[in-house]
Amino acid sequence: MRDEGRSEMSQEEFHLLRDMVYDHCGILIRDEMKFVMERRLWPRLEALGLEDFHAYHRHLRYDAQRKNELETAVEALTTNETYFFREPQQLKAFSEEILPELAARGGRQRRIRLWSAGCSSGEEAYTIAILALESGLFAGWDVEVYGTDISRRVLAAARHADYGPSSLRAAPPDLVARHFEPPAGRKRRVSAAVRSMVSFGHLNLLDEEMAQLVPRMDAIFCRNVLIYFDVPARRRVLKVFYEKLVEGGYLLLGHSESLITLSADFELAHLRHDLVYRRPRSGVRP
(Lines of atoms letter the chains of each structure in order from A and count residues from 1; the text may use other names and numbers.)
(Lines give C-alpha, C1' and ligand atoms only; values in the text may rest on other atoms or scores of the structure.)
Protein backbone atom coordinates (compact mmCIF):
# COMPACT_ATOMS: atom_id res chain seq x y z
CA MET A 1 0.00 0.00 0.00
CA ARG A 2 1.45 3.36 -1.06
CA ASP A 3 1.97 6.04 1.60
CA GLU A 4 -0.09 9.17 1.11
CA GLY A 5 1.88 12.17 -0.06
CA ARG A 6 4.50 10.11 -1.88
CA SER A 7 4.67 10.52 -5.63
CA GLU A 8 4.98 7.28 -7.56
CA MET A 9 8.19 6.48 -9.43
CA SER A 10 7.44 6.77 -13.13
CA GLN A 11 8.63 4.16 -15.60
CA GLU A 12 11.04 6.69 -17.08
CA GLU A 13 12.48 7.51 -13.64
CA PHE A 14 12.85 3.81 -12.91
CA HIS A 15 14.79 3.25 -16.12
CA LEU A 16 17.04 6.26 -15.49
CA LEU A 17 17.87 5.19 -11.93
CA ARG A 18 18.24 1.54 -12.90
CA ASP A 19 20.70 2.48 -15.64
CA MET A 20 22.75 4.59 -13.23
CA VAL A 21 23.03 1.69 -10.80
CA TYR A 22 23.97 -0.67 -13.63
CA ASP A 23 26.62 1.67 -15.03
CA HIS A 24 28.07 2.13 -11.55
CA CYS A 25 28.37 -1.47 -10.41
CA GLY A 26 26.86 -3.87 -12.97
CA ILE A 27 23.87 -4.83 -10.83
CA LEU A 28 20.83 -5.29 -13.05
CA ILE A 29 17.48 -4.38 -11.51
CA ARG A 30 14.76 -6.07 -13.51
CA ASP A 31 11.44 -4.50 -14.46
CA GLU A 32 9.49 -6.47 -11.88
CA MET A 33 11.65 -4.92 -9.13
CA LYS A 34 10.36 -1.38 -9.75
CA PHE A 35 8.19 -1.32 -6.63
CA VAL A 36 11.06 -2.70 -4.50
CA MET A 37 13.39 -0.04 -5.84
CA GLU A 38 10.83 2.67 -5.10
CA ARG A 39 10.22 1.44 -1.55
CA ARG A 40 13.92 1.10 -0.71
CA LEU A 41 14.93 4.47 -2.12
CA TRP A 42 12.16 6.57 -0.57
CA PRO A 43 14.09 6.94 2.72
CA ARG A 44 16.94 8.46 0.71
CA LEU A 45 14.62 11.08 -0.79
CA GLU A 46 13.33 11.90 2.68
CA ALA A 47 16.85 12.16 4.10
CA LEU A 48 17.87 14.56 1.32
CA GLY A 49 14.64 16.58 1.44
CA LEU A 50 13.72 15.74 -2.16
CA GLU A 51 10.13 15.67 -3.36
CA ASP A 52 10.24 13.03 -6.08
CA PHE A 53 12.42 10.60 -8.00
CA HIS A 54 13.02 13.13 -10.77
CA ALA A 55 14.75 15.35 -8.21
CA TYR A 56 16.65 12.33 -6.87
CA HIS A 57 17.90 11.48 -10.36
CA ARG A 58 19.12 15.08 -10.77
CA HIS A 59 20.87 14.81 -7.42
CA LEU A 60 22.66 11.62 -8.50
CA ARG A 61 23.77 13.26 -11.74
CA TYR A 62 24.85 16.72 -10.66
CA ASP A 63 25.30 17.06 -6.89
CA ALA A 64 28.85 17.36 -5.53
CA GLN A 65 28.16 14.34 -3.28
CA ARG A 66 26.62 12.27 -6.08
CA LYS A 67 29.20 9.47 -5.89
CA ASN A 68 28.65 8.94 -2.16
CA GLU A 69 24.89 8.99 -2.61
CA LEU A 70 25.06 6.49 -5.45
CA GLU A 71 26.99 4.11 -3.18
CA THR A 72 24.32 4.63 -0.50
CA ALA A 73 21.58 3.86 -3.04
CA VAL A 74 23.30 0.63 -4.08
CA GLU A 75 23.55 -0.39 -0.42
CA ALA A 76 19.80 0.17 -0.04
CA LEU A 77 19.05 -1.94 -3.11
CA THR A 78 21.24 -4.95 -2.39
CA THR A 79 20.64 -7.90 -0.07
CA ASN A 80 23.47 -8.93 2.24
CA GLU A 81 22.12 -11.97 4.11
CA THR A 82 24.80 -14.57 4.83
CA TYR A 83 26.10 -16.81 7.60
CA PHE A 84 29.14 -18.80 8.74
CA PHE A 85 30.01 -22.13 7.10
CA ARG A 86 27.53 -21.76 4.26
CA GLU A 87 27.58 -24.51 1.59
CA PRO A 88 29.40 -27.10 3.74
CA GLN A 89 30.15 -29.53 0.91
CA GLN A 90 32.15 -26.91 -0.93
CA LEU A 91 33.94 -25.94 2.28
CA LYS A 92 34.81 -29.61 2.81
CA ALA A 93 36.42 -29.64 -0.63
CA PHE A 94 38.26 -26.45 0.22
CA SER A 95 39.52 -27.81 3.55
CA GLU A 96 40.40 -31.36 2.55
CA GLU A 97 41.52 -30.93 -1.06
CA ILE A 98 42.29 -27.34 -2.03
CA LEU A 99 44.14 -26.19 1.10
CA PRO A 100 46.50 -29.22 1.16
CA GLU A 101 47.33 -28.63 -2.51
CA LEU A 102 48.00 -24.95 -1.91
CA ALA A 103 50.19 -25.80 1.10
CA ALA A 104 52.24 -28.28 -0.92
CA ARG A 105 52.58 -25.82 -3.78
CA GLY A 106 53.56 -22.79 -1.69
CA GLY A 107 56.04 -24.31 0.69
CA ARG A 108 58.96 -22.14 -0.39
CA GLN A 109 57.23 -18.76 -0.04
CA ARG A 110 55.14 -19.88 2.94
CA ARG A 111 52.40 -17.45 1.99
CA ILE A 112 48.80 -17.96 0.95
CA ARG A 113 46.28 -15.37 -0.18
CA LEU A 114 42.53 -15.98 -0.23
CA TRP A 115 39.80 -13.59 -1.40
CA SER A 116 36.15 -13.39 -0.40
CA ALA A 117 34.71 -11.20 -3.19
CA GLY A 118 31.33 -9.80 -2.21
CA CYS A 119 32.02 -10.65 1.42
CA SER A 120 28.97 -8.87 2.85
CA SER A 121 29.21 -8.65 6.67
CA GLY A 122 32.31 -10.85 6.83
CA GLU A 123 31.03 -14.32 7.74
CA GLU A 124 32.53 -15.95 4.65
CA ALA A 125 35.95 -14.29 5.03
CA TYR A 126 36.21 -15.33 8.68
CA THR A 127 35.03 -18.85 7.79
CA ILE A 128 37.88 -19.13 5.29
CA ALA A 129 40.39 -17.97 7.91
CA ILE A 130 39.05 -20.45 10.49
CA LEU A 131 39.35 -23.32 8.01
CA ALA A 132 42.93 -22.34 7.20
CA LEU A 133 43.75 -22.34 10.93
CA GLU A 134 41.94 -25.63 11.53
CA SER A 135 43.87 -27.33 8.72
CA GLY A 136 47.11 -27.08 10.69
CA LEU A 137 48.97 -26.67 7.40
CA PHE A 138 50.06 -23.07 7.70
CA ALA A 139 51.83 -22.67 11.04
CA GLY A 140 54.43 -19.93 10.59
CA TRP A 141 53.01 -18.93 7.21
CA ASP A 142 51.79 -15.54 6.09
CA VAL A 143 48.06 -16.29 5.68
CA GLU A 144 46.09 -13.36 4.26
CA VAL A 145 42.33 -13.38 3.75
CA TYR A 146 40.86 -10.42 1.89
CA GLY A 147 37.19 -9.50 2.09
CA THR A 148 35.79 -6.93 -0.33
CA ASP A 149 32.31 -5.56 -0.88
CA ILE A 150 30.62 -2.60 -2.55
CA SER A 151 28.74 -1.73 0.67
CA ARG A 152 30.68 0.30 3.22
CA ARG A 153 27.94 -0.38 5.80
CA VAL A 154 28.41 -4.15 5.76
CA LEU A 155 32.20 -3.75 5.72
CA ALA A 156 31.96 -1.79 8.97
CA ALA A 157 30.00 -4.68 10.50
CA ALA A 158 32.60 -7.15 9.17
CA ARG A 159 35.44 -5.26 10.83
CA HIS A 160 33.58 -5.20 14.14
CA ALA A 161 33.21 -9.02 13.89
CA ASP A 162 30.27 -9.33 16.31
CA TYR A 163 27.70 -11.96 15.30
CA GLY A 164 24.37 -13.22 16.58
CA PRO A 165 22.59 -16.58 16.40
CA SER A 166 21.44 -16.15 12.79
CA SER A 167 25.00 -15.74 11.51
CA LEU A 168 26.18 -18.71 13.58
CA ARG A 169 23.28 -21.06 12.87
CA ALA A 170 25.35 -23.46 10.72
CA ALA A 171 28.63 -23.10 12.60
CA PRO A 172 29.89 -26.27 14.35
CA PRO A 173 29.79 -25.64 18.12
CA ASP A 174 33.36 -26.86 18.65
CA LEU A 175 34.68 -24.35 16.10
CA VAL A 176 32.66 -21.56 17.69
CA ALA A 177 34.17 -22.47 21.07
CA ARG A 178 37.71 -22.36 19.65
CA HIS A 179 37.52 -19.32 17.40
CA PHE A 180 35.08 -16.92 19.06
CA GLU A 181 35.28 -14.95 22.27
CA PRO A 182 32.87 -15.85 25.11
CA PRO A 183 29.29 -14.64 24.53
CA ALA A 184 28.36 -11.03 25.28
CA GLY A 185 24.60 -11.15 25.48
CA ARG A 186 23.31 -12.89 22.35
CA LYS A 187 26.42 -12.12 20.30
CA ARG A 188 29.90 -13.54 19.99
CA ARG A 189 32.97 -11.86 18.56
CA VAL A 190 35.49 -13.55 16.29
CA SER A 191 38.74 -14.22 18.15
CA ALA A 192 41.67 -11.85 17.79
CA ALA A 193 43.75 -14.61 16.17
CA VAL A 194 41.23 -15.02 13.37
CA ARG A 195 40.60 -11.28 12.99
CA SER A 196 44.32 -10.68 12.53
CA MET A 197 44.29 -12.88 9.42
CA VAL A 198 41.49 -10.97 7.66
CA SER A 199 41.42 -7.48 6.14
CA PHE A 200 38.43 -5.77 4.55
CA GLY A 201 38.24 -3.19 1.78
CA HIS A 202 35.69 -1.39 -0.34
CA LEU A 203 35.68 -2.60 -3.95
CA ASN A 204 33.33 -2.33 -6.88
CA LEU A 205 34.13 -5.47 -8.89
CA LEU A 206 33.55 -3.57 -12.14
CA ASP A 207 36.07 -0.87 -11.23
CA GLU A 208 38.99 -2.32 -13.15
CA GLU A 209 41.37 0.41 -11.99
CA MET A 210 40.71 -0.35 -8.30
CA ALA A 211 40.80 -4.10 -8.96
CA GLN A 212 44.39 -3.71 -10.14
CA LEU A 213 45.33 -2.99 -6.52
CA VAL A 214 44.22 -6.48 -5.46
CA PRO A 215 47.23 -8.85 -5.23
CA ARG A 216 47.40 -12.24 -6.91
CA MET A 217 45.28 -14.84 -5.14
CA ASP A 218 45.56 -18.58 -4.56
CA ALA A 219 41.78 -18.98 -4.29
CA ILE A 220 38.77 -16.71 -4.76
CA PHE A 221 35.33 -17.22 -3.24
CA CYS A 222 32.56 -15.38 -5.09
CA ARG A 223 29.39 -17.18 -4.09
CA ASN A 224 25.93 -15.95 -5.11
CA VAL A 225 27.25 -12.57 -6.25
CA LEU A 226 27.32 -12.94 -10.02
CA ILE A 227 23.57 -13.68 -10.01
CA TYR A 228 22.96 -9.94 -9.56
CA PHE A 229 24.83 -9.09 -12.79
CA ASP A 230 23.83 -9.45 -16.41
CA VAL A 231 25.98 -11.43 -18.83
CA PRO A 232 28.35 -8.62 -19.98
CA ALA A 233 29.00 -7.59 -16.36
CA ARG A 234 29.60 -11.20 -15.30
CA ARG A 235 32.17 -11.58 -18.06
CA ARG A 236 33.98 -8.44 -16.93
CA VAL A 237 34.14 -9.70 -13.34
CA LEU A 238 35.36 -13.13 -14.43
CA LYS A 239 38.12 -11.47 -16.43
CA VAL A 240 39.25 -9.73 -13.24
CA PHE A 241 39.20 -13.03 -11.33
CA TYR A 242 41.22 -14.79 -14.03
CA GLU A 243 43.86 -12.06 -13.98
CA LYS A 244 44.04 -12.07 -10.17
CA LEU A 245 44.38 -15.84 -9.73
CA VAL A 246 47.78 -17.48 -9.76
CA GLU A 247 48.15 -20.30 -12.25
CA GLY A 248 46.37 -23.30 -10.82
CA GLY A 249 44.40 -21.02 -8.46
CA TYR A 250 40.79 -21.87 -7.62
CA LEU A 251 37.53 -20.00 -8.16
CA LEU A 252 34.64 -21.12 -5.94
CA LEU A 253 31.17 -20.01 -7.00
CA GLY A 254 27.73 -20.67 -5.54
CA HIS A 255 26.20 -24.04 -6.35
CA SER A 256 23.58 -22.44 -8.59
CA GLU A 257 26.22 -20.65 -10.66
CA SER A 258 28.01 -21.88 -13.76
CA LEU A 259 30.54 -20.47 -16.21
CA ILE A 260 28.91 -22.18 -19.20
CA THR A 261 28.56 -19.54 -22.00
CA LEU A 262 30.33 -16.98 -19.76
CA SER A 263 34.04 -17.83 -19.88
CA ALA A 264 36.32 -20.38 -21.51
CA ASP A 265 39.32 -19.24 -19.44
CA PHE A 266 38.74 -21.58 -16.51
CA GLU A 267 38.83 -25.35 -16.29
CA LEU A 268 36.33 -27.36 -14.27
CA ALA A 269 38.07 -29.20 -11.44
CA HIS A 270 36.37 -32.44 -10.39
CA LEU A 271 37.25 -32.76 -6.70
CA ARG A 272 36.03 -35.57 -4.47
CA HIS A 273 33.60 -33.36 -2.60
CA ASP A 274 32.60 -30.72 -5.14
CA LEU A 275 33.05 -29.23 -8.59
CA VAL A 276 34.95 -25.93 -8.67
CA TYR A 277 36.77 -23.85 -11.26
CA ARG A 278 40.51 -23.37 -11.67
CA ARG A 279 42.82 -21.18 -13.68
CA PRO A 280 44.88 -23.55 -15.86
CA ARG A 281 48.64 -23.64 -15.64
CA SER A 282 50.70 -22.27 -18.52
CA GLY A 283 50.31 -24.19 -21.72
CA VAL A 284 47.15 -25.92 -20.49
CA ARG A 285 43.79 -24.73 -21.76
CA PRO A 286 40.42 -25.97 -20.50
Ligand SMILES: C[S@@+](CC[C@H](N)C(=O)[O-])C[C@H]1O[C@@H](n2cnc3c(N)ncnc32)[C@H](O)[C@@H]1O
The other form holds:
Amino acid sequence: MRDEGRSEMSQEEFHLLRDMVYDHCGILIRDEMKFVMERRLWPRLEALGLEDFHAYHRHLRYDAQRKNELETAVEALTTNETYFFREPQQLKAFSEEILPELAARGGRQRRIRLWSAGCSSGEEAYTIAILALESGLFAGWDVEVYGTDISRRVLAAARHADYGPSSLRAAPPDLVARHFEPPAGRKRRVSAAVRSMVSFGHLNLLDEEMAQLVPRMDAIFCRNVLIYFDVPARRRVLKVFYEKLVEGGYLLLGHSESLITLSADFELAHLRHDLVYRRPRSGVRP
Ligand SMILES: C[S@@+](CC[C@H](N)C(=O)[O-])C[C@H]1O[C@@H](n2cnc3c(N)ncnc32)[C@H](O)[C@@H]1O
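For comparison with the form predicted alone, would you give the structure of this protein in the form predicted together with the named molecule?
Everything in the complex follows now, all chains and molecules, and the chain you saw is the first one.
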Protein backbone atom coordinates (compact mmCIF):
# COMPACT_ATOMS: atom_id res chain seq x y z
CA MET A 1 0.00 0.00 0.00
CA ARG A 2 1.18 3.49 -0.81
CA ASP A 3 2.04 5.60 2.22
CA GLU A 4 -0.12 8.67 2.64
CA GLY A 5 1.34 11.89 1.28
CA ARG A 6 3.90 10.18 -0.95
CA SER A 7 3.71 10.94 -4.61
CA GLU A 8 4.30 7.99 -6.88
CA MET A 9 7.42 7.74 -9.07
CA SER A 10 6.30 8.41 -12.64
CA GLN A 11 7.39 6.14 -15.47
CA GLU A 12 9.59 8.93 -16.81
CA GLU A 13 11.27 9.50 -13.43
CA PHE A 14 11.83 5.77 -13.15
CA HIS A 15 13.58 5.68 -16.51
CA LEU A 16 15.73 8.72 -15.71
CA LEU A 17 16.84 7.33 -12.36
CA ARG A 18 17.34 3.85 -13.72
CA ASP A 19 19.56 5.19 -16.51
CA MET A 20 21.66 7.17 -14.05
CA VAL A 21 22.25 4.05 -11.94
CA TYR A 22 23.03 1.98 -15.01
CA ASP A 23 25.48 4.54 -16.42
CA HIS A 24 27.22 4.76 -13.07
CA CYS A 25 27.66 1.09 -12.22
CA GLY A 26 26.20 -1.20 -14.90
CA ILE A 27 23.37 -2.46 -12.71
CA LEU A 28 20.24 -2.97 -14.73
CA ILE A 29 16.96 -2.32 -12.95
CA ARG A 30 14.17 -4.01 -14.84
CA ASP A 31 10.70 -2.48 -15.30
CA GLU A 32 9.14 -4.87 -12.81
CA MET A 33 11.57 -3.55 -10.17
CA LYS A 34 10.11 -0.03 -10.26
CA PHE A 35 8.19 -0.61 -7.05
CA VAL A 36 11.29 -1.93 -5.27
CA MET A 37 13.33 1.02 -6.49
CA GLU A 38 10.71 3.41 -5.21
CA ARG A 39 10.55 1.71 -1.81
CA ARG A 40 14.32 1.63 -1.38
CA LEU A 41 14.87 5.25 -2.45
CA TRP A 42 12.08 6.84 -0.38
CA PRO A 43 14.26 7.02 2.75
CA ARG A 44 16.75 9.07 0.70
CA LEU A 45 14.07 11.58 -0.27
CA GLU A 46 13.04 11.79 3.36
CA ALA A 47 16.62 12.24 4.54
CA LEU A 48 17.13 15.05 2.03
CA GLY A 49 13.75 16.67 2.70
CA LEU A 50 12.64 16.24 -0.92
CA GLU A 51 9.03 16.01 -1.92
CA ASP A 52 9.03 13.71 -4.88
CA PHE A 53 11.20 11.79 -7.35
CA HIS A 54 11.29 14.73 -9.74
CA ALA A 55 13.12 16.71 -7.03
CA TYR A 56 15.33 13.71 -6.28
CA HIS A 57 16.33 13.41 -9.93
CA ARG A 58 17.20 17.13 -9.98
CA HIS A 59 19.26 16.65 -6.83
CA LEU A 60 21.19 13.78 -8.45
CA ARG A 61 21.84 15.90 -11.52
CA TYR A 62 22.68 19.31 -10.14
CA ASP A 63 23.41 19.30 -6.41
CA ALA A 64 26.99 19.83 -5.24
CA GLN A 65 26.68 16.51 -3.36
CA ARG A 66 25.33 14.65 -6.40
CA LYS A 67 28.25 12.23 -6.65
CA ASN A 68 27.92 11.13 -3.02
CA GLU A 69 24.17 10.85 -3.35
CA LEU A 70 24.42 8.66 -6.44
CA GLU A 71 26.73 6.34 -4.49
CA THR A 72 24.23 6.26 -1.62
CA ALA A 73 21.37 5.55 -4.05
CA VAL A 74 23.34 2.68 -5.59
CA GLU A 75 24.04 1.31 -2.11
CA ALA A 76 20.32 1.37 -1.39
CA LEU A 77 19.60 -0.50 -4.62
CA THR A 78 22.28 -3.21 -4.58
CA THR A 79 22.21 -6.60 -2.92
CA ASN A 80 25.12 -7.25 -0.57
CA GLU A 81 24.21 -10.78 0.48
CA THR A 82 27.36 -12.78 1.22
CA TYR A 83 28.80 -15.22 3.78
CA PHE A 84 31.98 -17.09 4.59
CA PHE A 85 32.83 -20.24 2.64
CA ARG A 86 30.08 -19.68 0.06
CA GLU A 87 30.00 -22.28 -2.77
CA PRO A 88 32.16 -24.91 -1.05
CA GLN A 89 32.66 -27.11 -4.11
CA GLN A 90 34.31 -24.25 -5.98
CA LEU A 91 36.41 -23.44 -2.92
CA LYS A 92 37.55 -27.07 -2.83
CA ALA A 93 38.75 -26.70 -6.42
CA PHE A 94 40.48 -23.48 -5.43
CA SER A 95 42.23 -25.02 -2.39
CA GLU A 96 43.10 -28.40 -3.77
CA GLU A 97 43.78 -27.66 -7.43
CA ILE A 98 44.26 -23.97 -8.16
CA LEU A 99 46.40 -22.99 -5.17
CA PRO A 100 48.87 -25.89 -5.59
CA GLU A 101 49.25 -24.98 -9.26
CA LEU A 102 49.84 -21.32 -8.46
CA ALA A 103 52.34 -22.29 -5.75
CA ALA A 104 54.25 -24.52 -8.16
CA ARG A 105 54.27 -21.78 -10.78
CA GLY A 106 55.17 -18.80 -8.59
CA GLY A 107 58.16 -20.38 -6.88
CA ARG A 108 60.75 -17.77 -7.78
CA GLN A 109 58.86 -14.62 -6.86
CA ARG A 110 57.15 -16.22 -3.86
CA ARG A 111 54.20 -13.87 -4.27
CA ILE A 112 50.56 -14.58 -4.99
CA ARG A 113 47.80 -12.05 -5.62
CA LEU A 114 44.12 -12.89 -5.27
CA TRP A 115 41.19 -10.53 -5.89
CA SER A 116 37.65 -10.62 -4.57
CA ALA A 117 35.91 -8.23 -7.01
CA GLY A 118 32.54 -7.16 -5.58
CA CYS A 119 33.58 -8.36 -2.12
CA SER A 120 30.64 -6.85 -0.22
CA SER A 121 31.36 -6.88 3.54
CA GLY A 122 34.54 -8.93 3.15
CA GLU A 123 33.51 -12.52 3.87
CA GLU A 124 34.74 -13.75 0.47
CA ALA A 125 38.12 -11.99 0.70
CA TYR A 126 38.78 -13.35 4.20
CA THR A 127 37.66 -16.82 3.11
CA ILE A 128 40.25 -16.72 0.32
CA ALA A 129 42.97 -15.63 2.76
CA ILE A 130 42.04 -18.39 5.23
CA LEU A 131 42.17 -21.00 2.46
CA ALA A 132 45.60 -19.78 1.34
CA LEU A 133 46.85 -19.99 4.94
CA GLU A 134 45.28 -23.39 5.49
CA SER A 135 46.87 -24.78 2.34
CA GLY A 136 50.28 -24.50 4.00
CA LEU A 137 51.76 -23.80 0.56
CA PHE A 138 52.75 -20.20 1.07
CA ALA A 139 54.89 -20.01 4.22
CA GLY A 140 57.37 -17.18 3.69
CA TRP A 141 55.46 -15.92 0.64
CA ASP A 142 53.84 -12.58 0.11
CA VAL A 143 50.14 -13.49 -0.06
CA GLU A 144 48.11 -10.43 -1.07
CA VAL A 145 44.33 -10.62 -1.09
CA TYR A 146 42.43 -7.60 -2.43
CA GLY A 147 38.76 -6.95 -1.80
CA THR A 148 37.02 -4.23 -3.80
CA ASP A 149 33.46 -3.00 -3.96
CA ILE A 150 31.47 -0.02 -5.18
CA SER A 151 29.85 0.48 -1.77
CA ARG A 152 31.84 2.36 0.87
CA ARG A 153 29.39 1.18 3.52
CA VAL A 154 30.16 -2.52 3.01
CA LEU A 155 33.89 -1.78 2.74
CA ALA A 156 33.81 -0.14 6.18
CA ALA A 157 32.25 -3.32 7.57
CA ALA A 158 34.86 -5.43 5.76
CA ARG A 159 37.70 -3.48 7.36
CA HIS A 160 36.08 -3.88 10.75
CA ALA A 161 36.03 -7.67 10.21
CA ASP A 162 33.46 -8.41 12.94
CA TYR A 163 30.88 -11.00 11.92
CA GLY A 164 27.66 -12.39 13.33
CA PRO A 165 26.17 -15.91 13.03
CA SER A 166 24.55 -15.28 9.66
CA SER A 167 27.90 -14.52 7.99
CA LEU A 168 29.39 -17.62 9.60
CA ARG A 169 26.51 -19.99 8.88
CA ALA A 170 28.48 -22.11 6.40
CA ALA A 171 31.91 -21.74 7.99
CA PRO A 172 33.52 -24.96 9.27
CA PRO A 173 33.77 -24.64 13.10
CA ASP A 174 37.41 -25.76 13.22
CA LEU A 175 38.40 -22.97 10.80
CA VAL A 176 36.41 -20.43 12.81
CA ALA A 177 38.23 -21.59 15.95
CA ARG A 178 41.61 -21.19 14.24
CA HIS A 179 41.15 -17.97 12.29
CA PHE A 180 38.84 -15.83 14.42
CA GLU A 181 39.39 -14.12 17.75
CA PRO A 182 37.48 -15.57 20.71
CA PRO A 183 33.77 -14.63 20.67
CA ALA A 184 32.76 -11.20 21.90
CA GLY A 185 29.00 -11.38 22.38
CA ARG A 186 27.44 -12.92 19.27
CA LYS A 187 30.20 -11.63 17.00
CA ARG A 188 33.55 -13.04 15.94
CA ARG A 189 36.41 -10.96 14.62
CA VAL A 190 38.76 -12.28 11.95
CA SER A 191 42.24 -12.91 13.41
CA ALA A 192 44.95 -10.28 13.03
CA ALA A 193 47.03 -12.74 10.96
CA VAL A 194 44.25 -13.14 8.37
CA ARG A 195 43.34 -9.45 8.44
CA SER A 196 46.94 -8.52 7.66
CA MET A 197 46.74 -10.48 4.39
CA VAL A 198 43.73 -8.59 3.04
CA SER A 199 43.40 -4.99 1.78
CA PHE A 200 40.11 -3.39 0.85
CA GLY A 201 39.56 -0.63 -1.68
CA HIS A 202 36.76 1.24 -3.35
CA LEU A 203 36.39 0.32 -7.02
CA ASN A 204 33.54 0.58 -9.47
CA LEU A 205 34.20 -2.33 -11.82
CA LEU A 206 32.91 -0.22 -14.71
CA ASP A 207 35.50 2.46 -14.12
CA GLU A 208 38.19 1.16 -16.47
CA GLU A 209 40.56 4.01 -15.62
CA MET A 210 40.55 3.23 -11.90
CA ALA A 211 40.78 -0.49 -12.64
CA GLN A 212 44.11 0.21 -14.33
CA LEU A 213 45.53 0.77 -10.83
CA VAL A 214 44.78 -2.81 -9.81
CA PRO A 215 47.90 -5.01 -10.09
CA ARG A 216 48.05 -8.23 -12.09
CA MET A 217 46.28 -11.09 -10.31
CA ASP A 218 46.80 -14.85 -10.14
CA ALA A 219 43.11 -15.48 -9.52
CA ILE A 220 39.99 -13.33 -9.50
CA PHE A 221 36.78 -14.19 -7.69
CA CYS A 222 33.81 -12.27 -9.06
CA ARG A 223 30.86 -14.19 -7.74
CA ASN A 224 27.25 -13.05 -7.72
CA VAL A 225 28.07 -9.62 -9.12
CA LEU A 226 27.77 -9.90 -12.92
CA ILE A 227 24.21 -11.23 -12.59
CA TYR A 228 23.09 -7.67 -11.82
CA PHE A 229 24.66 -6.24 -15.01
CA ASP A 230 23.40 -6.30 -18.58
CA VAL A 231 25.43 -7.86 -21.40
CA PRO A 232 27.45 -4.78 -22.49
CA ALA A 233 28.38 -4.02 -18.86
CA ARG A 234 29.40 -7.66 -18.27
CA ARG A 235 31.59 -7.56 -21.37
CA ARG A 236 33.34 -4.39 -20.16
CA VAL A 237 34.10 -5.94 -16.78
CA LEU A 238 35.33 -9.18 -18.35
CA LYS A 239 37.77 -7.21 -20.49
CA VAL A 240 39.19 -5.67 -17.33
CA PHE A 241 39.51 -9.11 -15.71
CA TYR A 242 41.27 -10.48 -18.78
CA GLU A 243 43.82 -7.66 -18.65
CA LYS A 244 44.31 -7.98 -14.92
CA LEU A 245 44.91 -11.73 -14.89
CA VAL A 246 48.36 -13.17 -15.43
CA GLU A 247 48.55 -15.71 -18.23
CA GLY A 248 47.12 -18.97 -16.89
CA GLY A 249 45.36 -17.00 -14.10
CA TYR A 250 41.93 -18.13 -12.94
CA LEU A 251 38.53 -16.44 -13.00
CA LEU A 252 35.93 -17.82 -10.59
CA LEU A 253 32.34 -16.74 -11.15
CA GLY A 254 29.20 -17.56 -9.19
CA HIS A 255 27.52 -20.82 -10.04
CA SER A 256 24.63 -19.25 -11.91
CA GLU A 257 27.05 -17.22 -14.05
CA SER A 258 28.76 -18.26 -17.25
CA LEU A 259 30.74 -16.65 -20.03
CA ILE A 260 28.73 -18.25 -22.82
CA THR A 261 27.93 -15.53 -25.40
CA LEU A 262 29.90 -12.99 -23.31
CA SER A 263 33.57 -13.62 -23.94
CA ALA A 264 35.70 -15.95 -26.00
CA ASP A 265 38.89 -14.76 -24.31
CA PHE A 266 38.86 -17.30 -21.49
CA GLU A 267 39.20 -21.07 -21.61
CA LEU A 268 37.09 -23.41 -19.53
CA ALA A 269 39.29 -25.39 -17.14
CA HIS A 270 37.83 -28.77 -16.26
CA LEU A 271 39.16 -29.26 -12.75
CA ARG A 272 38.30 -32.36 -10.71
CA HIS A 273 36.08 -30.44 -8.30
CA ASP A 274 34.63 -27.73 -10.51
CA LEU A 275 34.60 -25.96 -13.87
CA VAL A 276 36.28 -22.58 -13.78
CA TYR A 277 37.61 -20.06 -16.30
CA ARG A 278 41.26 -19.38 -17.06
CA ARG A 279 43.15 -16.79 -19.09
CA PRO A 280 45.00 -18.87 -21.68
CA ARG A 281 48.77 -18.67 -21.93
CA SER A 282 49.89 -16.59 -24.92
CA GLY A 283 49.70 -18.27 -28.25
CA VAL A 284 47.01 -20.65 -26.99
CA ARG A 285 43.52 -19.81 -28.22
CA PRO A 286 40.66 -21.15 -26.10
C1 LIG B 1 25.67 -10.13 -3.88
S2 LIG B 1 27.16 -9.30 -3.44
C3 LIG B 1 28.35 -10.59 -3.78
C4 LIG B 1 29.38 -10.71 -2.69
C5 LIG B 1 30.39 -11.84 -2.86
N6 LIG B 1 31.11 -11.72 -4.09
C7 LIG B 1 29.72 -13.18 -2.76
O8 LIG B 1 29.52 -13.84 -3.79
O9 LIG B 1 29.36 -13.61 -1.66
C10 LIG B 1 27.38 -8.20 -4.87
C11 LIG B 1 28.32 -7.04 -4.57
O12 LIG B 1 28.69 -6.44 -5.81
C13 LIG B 1 28.84 -5.05 -5.58
N14 LIG B 1 28.75 -4.32 -6.87
C15 LIG B 1 27.66 -4.11 -7.63
N16 LIG B 1 27.99 -3.37 -8.71
C17 LIG B 1 29.32 -3.11 -8.63
C18 LIG B 1 30.22 -2.40 -9.45
N19 LIG B 1 29.84 -1.78 -10.58
N20 LIG B 1 31.51 -2.34 -9.07
C21 LIG B 1 31.92 -2.96 -7.93
N22 LIG B 1 31.10 -3.65 -7.11
C23 LIG B 1 29.81 -3.73 -7.45
C24 LIG B 1 27.72 -4.71 -4.62
O25 LIG B 1 27.96 -3.50 -3.91
C26 LIG B 1 27.71 -5.96 -3.72
O27 LIG B 1 28.45 -5.74 -2.54
